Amino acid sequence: MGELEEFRAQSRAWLEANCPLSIRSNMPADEYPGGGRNARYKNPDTKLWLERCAEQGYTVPAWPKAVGGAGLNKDQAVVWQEEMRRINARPPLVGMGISMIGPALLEYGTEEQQQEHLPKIASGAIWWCQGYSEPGSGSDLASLRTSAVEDGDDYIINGQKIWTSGADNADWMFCLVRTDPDAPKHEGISFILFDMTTPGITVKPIKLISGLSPFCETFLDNVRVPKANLVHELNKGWTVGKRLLQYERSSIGGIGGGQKVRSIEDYASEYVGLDDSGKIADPALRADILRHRMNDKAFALTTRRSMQESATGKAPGAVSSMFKYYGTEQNIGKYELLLTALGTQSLGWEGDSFAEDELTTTRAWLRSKANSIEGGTSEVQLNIIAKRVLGLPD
């Protein structure tokens, strides 16, 4: 037995010993294992798959050991995710945490910052969110206002943030902020790192169409932050900033992959029905399917290419923008699909009419519009895509 089919015996046993079988299923929303300090769990078997999984490193396989990961290689990794998979296992822990300020920290932390903030992470015990996007800072990130200003050893930071997922149960935000006001507007940011529970730090809720509220807005008025908590080098953090975008795209990209779920098919069968050969009834449906389904092969085998590619641990570049684009498009294609074979029970938001699945996919079909806006809007990701991947002249 090779030494990777060993590692895929050994993931299987631990997972068939360790992994609860609540934990076996799709992931309803109120059991998002997000950790954090005011974390709540309403079923005990998410605490404790968090817990287990933690104490081995599995919340983030490919972290170095160090800093609370399991130090898996990248083929160690792809066959952890596939045995997970194979159990419908749930993520243990999901978050900002894992896939964006923990990344940026491994690359551009400080040795003293690394070892404060990513073992938290990997435990689940700090939740964090992200201060980009102003009102009058969007799509043109650059032009943002909020400000940090020195005094002493700390920096007073004035402004305010919106559409920060998660602010309202957040512990910790890593946030950019203008530190010149003199320099160009992408030369004068830098990225800074600050608890939630500073004074001077008001966080606004904001409720969406689907009704839920996972974005807010936050006010920072005075707020006194250590200069120890700055990453990278002052009025150099668009750099990191930007890096950190590369990777959530990269992980918004794959919003269609982890569990698996009820399928399109399996709806269309339920509420379309089947005809004598046992083929989806309606043609047109039929071949929106396929065509989708031949797409998520497709950029299935082209995200294992490009992790084939970047074996040598190579940070994602701009192409994390083509696939933040075509994932984001393929799930909001799926759930567009789903209400289709939903046909009118896709119209539901309350009563005894509709089944919970069937509510819960009309909530989701709505939180899918975001896919187009959030990490970058399709727009900014086609201009990269344009003149960072293809070379086209502007």
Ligand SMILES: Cc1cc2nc3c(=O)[nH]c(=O)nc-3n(C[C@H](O)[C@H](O)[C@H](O)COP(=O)(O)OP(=O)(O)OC[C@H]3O[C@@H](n4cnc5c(N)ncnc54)[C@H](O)[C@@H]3O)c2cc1C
Contents of the next structure:
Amino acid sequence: MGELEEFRAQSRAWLEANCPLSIRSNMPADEYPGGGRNARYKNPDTKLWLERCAEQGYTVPAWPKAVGGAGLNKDQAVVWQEEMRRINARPPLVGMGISMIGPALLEYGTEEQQQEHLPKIASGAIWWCQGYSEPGSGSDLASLRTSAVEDGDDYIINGQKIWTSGADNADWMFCLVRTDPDAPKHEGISFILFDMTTPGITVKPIKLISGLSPFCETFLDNVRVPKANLVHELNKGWTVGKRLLQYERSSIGGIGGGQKVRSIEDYASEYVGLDDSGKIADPALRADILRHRMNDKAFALTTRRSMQESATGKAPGAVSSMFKYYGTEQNIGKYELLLTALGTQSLGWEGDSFAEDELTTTRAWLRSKANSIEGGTSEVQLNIIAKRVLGLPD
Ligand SMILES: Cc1cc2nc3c(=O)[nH]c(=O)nc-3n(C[C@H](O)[C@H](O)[C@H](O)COP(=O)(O)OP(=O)(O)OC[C@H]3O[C@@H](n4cnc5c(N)ncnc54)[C@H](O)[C@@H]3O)c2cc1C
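Show the same protein again, this time as the form predicted in complex with the ligand rather than the form predicted on its own.
What follows is the whole complex; the chain from before opens it.
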């Protein structure tokens, strides 16, 4: 048996022995394992699964063992994902820690910062939030005004962030701040980390029409942060911030695998029905699904090629904008087709006339609309692709 096949056999045996049965199913929206000091687990198996994986480094399989990963090379990481998918295992941990700030710290953090933060991210001990957007600074992020002013061994931070996802439960924030107001806008920004319990931080959840509050306003009033929490050089935070966005965009674009989901064909067969030859009875829907499926295949092959071309765990630079843009289009398209297949059963928000699965699909369809905004809008991704990938003039 080759080395990789041996690794596959070991992974399969470990998963069989350690992945609880209730975790081998699609993740319900209220069971996402974000970790953190305030973590609550509806299903005790979610906690058990997180702990078992963290012990082996499987929450971040490709990270080095010294900081809480499993030290897998890129071929092993692909095999690990395949074996997880084979039993439809839920990811043991999700969130900005493992997908965004962790990879950025591996690249730009000091030895001390890596030792301090990465093991806690890998074990799910700390939940991170992202302090980028401000009122008036979204797409034009580099115009941000939250300031950090030196004071002895500290910075004093003042300003406001907005759309901070999960800030009301987060333990730490990674934040972009202006440290030189006189420099050209991209050159006066720094990247800094702080504990959300630091005095001077007020978090106000923003209530949405759905009744949920997935994001918050975050007010920073004279927040004192040690200089040791600055990542990379002073006034060079744009480099780190941009890199982190590439990790974010790759993850929104769907690089890195995922769970099996019930297919559009399955829904269409059930809700629209099949004709005499066993095909989906509505020819227009059938053609749309076929087109979507072919694009999905091409996209999956492209992301896989890109993963294999880049070093393990690295975001694929400006190309991540292509994945973010197209992954978003495909995800939105998928939910449009699902809704077409469900017909009037997609019109429910709550109540007994609708199955749980139908209600979840309708809510997921609405949520998919945010994909084209979060992590930088689709229009902004097209600008980046034009300039940085295709090299078109400004
Ligand atoms: C679900 C979700 C979660 C989020 N979580 C976070 C978070 O945790 N932390 C955080 O900091 N932020 C977060 N955001 C905010 C997100 O990053 C911003 O909404 C996004 O960058 C767009 O900024 P804006 O909302 O200010 O829109 P604007 O920048 O005001 O854009 C408005 C419209 O103008 C278009 N536009 C703007 N500039 C250009 C241009 N140059 N060319 C063409 N079109 C342009 C945009 O595409 C958009 O359609 C989140 C957003 C969503 C939807």
